[in-house]
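What follows is a single chain, given as structure tokens, in the form predicted alone.
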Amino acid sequence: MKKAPAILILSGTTLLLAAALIGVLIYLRNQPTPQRGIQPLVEIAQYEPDSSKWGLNFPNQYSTFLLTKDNKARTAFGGSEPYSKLESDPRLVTLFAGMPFSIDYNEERGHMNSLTDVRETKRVNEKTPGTCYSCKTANAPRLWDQMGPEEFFKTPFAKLGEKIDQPVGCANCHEANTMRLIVTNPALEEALEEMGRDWRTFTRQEMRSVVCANCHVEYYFKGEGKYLTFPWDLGLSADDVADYYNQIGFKDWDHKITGAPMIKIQHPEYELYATNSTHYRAGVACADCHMPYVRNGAAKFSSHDVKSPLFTPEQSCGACHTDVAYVVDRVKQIQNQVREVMDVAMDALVEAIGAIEKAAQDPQADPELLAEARQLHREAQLRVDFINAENSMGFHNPEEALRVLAKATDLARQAQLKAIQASSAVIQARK
């Protein structure tokens, strides 16, 4: 009977501890959810362009980002060694006759070299607009906020350059302090809105691809103000882009040899990948392969040494595939096949250009047939360039790449035939 008080005291103590624990849990539950797992050492200003300041809070990410300056290695069909594509494939000089890409066209280097490379290319001249800085600098998001996109785009390249001192960096993809992945390019924001999509509703996994679309996309400069615009209104495929440009009557230049109104496709990595590719359907993000998770001691983080997965197959491919050697070999087979089909398409284009050139020199050639040949030249080359300018040699979407190249070859042969039919000798023979 004497044990009862002790039991009562013990029970009372237990109840008090339980009540205290419940109180602590309720208090914690009502506190704001922290945005990050660690307390930042420094606060980062909104749109801060200097990535080294972000690096004080995230040294692992920043140290790997710095590696993009010197990761000058070449893969079979790409990499980051700045070789001349014109010297590697002289057919490109013919394809881009009459525009700056026939003068200077080099393999891209890593993100840390973006500002240097755009300033050193021979394609820049006194008429170049500030639009060309859009995907080359971490200064852009702050300048878009301060100046407004229209003013940014229409400012001459040289004058705008006085405000720019940083290559691509943290501010191009991340919100300061929270490190949330965000859309910073106004052209991407507007293109998604036009498609009825709000990136703020996307999952983090989706955003690990969408932030790449801030830059790794096809685009054009609209109007006198050279406003940066993505041609996505009809869809993302090469056919959709071609139809869009035809509908608005846009051209980048007139081909010097054929006189055709041409389009120069830029790096449409996001479009090719997002056009129903196998990995896209499986929910794989760009960062999963190009920025694989790595470790530094106990810390696990996404490497910011952005480069080809072929340099890091164990981390990039091995996260999903058990037989990495098989995967690497499969990649090589796919890329070799795409390159082979592309060569056929490019040869057909060169022959079509020659046929149109010859027909155009005939004063009695049928002008309507010549016009048809020029339009077919435009259509064929846009598709070849869509795959050639896309930096995966088709691997981001092998089925679509081969389909596009097959169609390009057909269109090029049609252009060649139309040019032959346009000549006066053929017309006379028919009579």
Second form
Number of protein chains: 2
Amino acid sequence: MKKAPAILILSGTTLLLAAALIGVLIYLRNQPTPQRGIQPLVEIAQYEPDSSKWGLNFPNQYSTFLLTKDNKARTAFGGSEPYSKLESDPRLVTLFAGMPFSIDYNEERGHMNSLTDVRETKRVNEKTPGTCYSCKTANAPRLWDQMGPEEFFKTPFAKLGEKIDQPVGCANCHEANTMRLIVTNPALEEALEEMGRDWRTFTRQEMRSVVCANCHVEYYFKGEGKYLTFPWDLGLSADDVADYYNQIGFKDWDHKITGAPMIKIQHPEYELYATNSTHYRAGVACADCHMPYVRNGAAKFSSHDVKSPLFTPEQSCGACHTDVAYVVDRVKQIQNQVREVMDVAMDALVEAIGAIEKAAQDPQADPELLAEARQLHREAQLRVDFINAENSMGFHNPEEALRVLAKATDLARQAQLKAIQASSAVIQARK
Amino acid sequence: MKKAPAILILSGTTLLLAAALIGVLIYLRNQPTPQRGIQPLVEIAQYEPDSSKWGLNFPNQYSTFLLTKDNKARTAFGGSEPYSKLESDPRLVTLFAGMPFSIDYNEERGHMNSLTDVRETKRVNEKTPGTCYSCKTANAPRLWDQMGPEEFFKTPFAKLGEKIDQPVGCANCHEANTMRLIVTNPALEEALEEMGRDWRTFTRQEMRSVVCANCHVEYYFKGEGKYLTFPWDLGLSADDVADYYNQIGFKDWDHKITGAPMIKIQHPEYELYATNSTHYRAGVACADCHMPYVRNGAAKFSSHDVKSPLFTPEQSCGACHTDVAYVVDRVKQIQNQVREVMDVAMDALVEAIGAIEKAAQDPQADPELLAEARQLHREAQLRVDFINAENSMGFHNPEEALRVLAKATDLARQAQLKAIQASSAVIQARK
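The form predicted in complex with another copy of the chain is what I want next, because the block you gave corresponds to the form predicted alone; please supply it.
What follows is the whole complex; the chain from before opens it.
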């Protein structure tokens, strides 16, 4: 048999090698990878609650996340030091009379402490539903998947706690393996749906804010099943939320001093920020300021030591603003202005509560005017609480915060007026 | 005699020509010129009141200045159309009861109309002092120089008017020939001095705001001589101005309905802007927005058609901001928020006035509480007026405007409360 010429042998070999290479590339391309081009060290199961496992693949993100355990520094109006808000402002004891926040109300600590702190707060008792674990643990997404949200929410807090061993973590915001940002809280999924919005169509930059709304929002427990619900049907502003609660006739508690049907507002950071704040409208995401990009050697990543940007102004503000000292001073100035207006509003509220208390003790007081005073107390306090419970002393949306507080002051003073008018002496004078 | 060689003759001629040229250059350099390198067509006398003469040297600036005669367009909350503020908001008739602004209160027109408009307003009468011409005419600087400010101010308005034939013009802000920006109003000179500030040391950029304070400020007439005075000794904020008037025990008029000793605030644009507004602190001058740089052929100059920047957003905002549509929308949003809060404050004021009126009719009302209510009426209305009379619907300093209005609302409601408490029925109930 005649030998094939050398040139043909070489060509055939080249073709075979090329085909093999293409095959290998196609194979690799179809393999699941956490990030294109980075091979994970370990495979992460869906809804894996243990962040330390995710940390093997993402040591930079995980090691900064661990810092949230001890990032205890205090800012002028917040930070992560768990000081007692009730001791630093005794007016809050009056405002929340008759409900657990008047007994125990501390500044919250970093994400790693969420489980410890919810178990230690005096606000939890034997009637507390499992719902309260929704934002305190990375176990929640898997439990919602396994048990269904209804079952999760209606299980008593203590009983559900047996299944829970992790603080807030990776699984609250990330999909395993793809690492993409996802909505995990069923209440957020449903609230967005109700507004006609599908987070699966959101840009990555939008998701860098929306995942924070898994927890940093106002909520309530709906019905007997204590189903976690966001009051967003009419919009996100304080006025919209107030209208929503009035429409459904909801109350969190009856005020111990005035008897008014009250709402306790919880950290509406997302709502205040997304109500047309200048940073929100400029396309800035929560993570841009609270999880700024940092470097570790050659790696650039988003810090997971989530905290006040006032601790990292160069990275947080400096990414967009050239004069960091100037903008930090602007933050201080705005927060001082909001604090001043909030003090005016809180003083008005405390006086309104006193006037209603006095009128209610008068057996001849006009019951209709007294009911109006109570409704005004509810409306005023909801708005003050919207800005007070929100963690930025108004900076997330300065003009809106000041607008809401101005309106709250007016409502509180009107409550006081109605109470005085309800008293029998004033009624007699009219006759 | 031997002829000099050609080379020596040429060298000598060159030297002579060079020396002559240097001499001419030195001569020219020492000549006064309005702007380095531009020879004026006409010489302008010191304090020349007739702007058309200055216009021969500066046709671009002058021809844009002439446009202020007809720049009548209206913005959402202002502009230069002389609509009646009293008709568009009848609450103002109640607020200014007993003083001329309750009779005639129109939106102001452009600079070229200042003289016509001050002569036509129904607020001027036989008791009006010459002081009122201070900000209405380019004749004022020369008259202050010739007569002295005291004489100018105490001359009756009608008599002083015989010497006046020019509206606001070049001489109000510029030094003749050098064209540098200068403080011409003696009240501004004295107010700055009182604060330990010398405008002669200011940068050009600072002067591009300070010259506007020749007129766009709050003022009062001091003593019998009606000496024009700015109430700045304690600072520029609404609170500082209120404290100043309280300290000197000044009032503009007694409120016709409540009897409270009132202050009428006049267009405190400079004060609100300079109270740490974000644009002021960023080094932006009034002229940057209201007199933006424009082009006429090869010439670039600051437009003297002074008006709302909302008519020239590309030139006014676009010099610093990249997304003009975005920032214009921000202005709208902020002004709507301020308008909403101002409405709350004005409603509270109107109700307070009604309550004081009623209590004052009660012969047995507590006079001390009634006096307190009147003082609160004064304090509240001064602050509402500070933001209402200021021509920007709060945009010159959004957070400060909202802070002042929130405080004003609280004070107005407290006035209402004190009035109700002053009534005899409530007092009897206490006994």
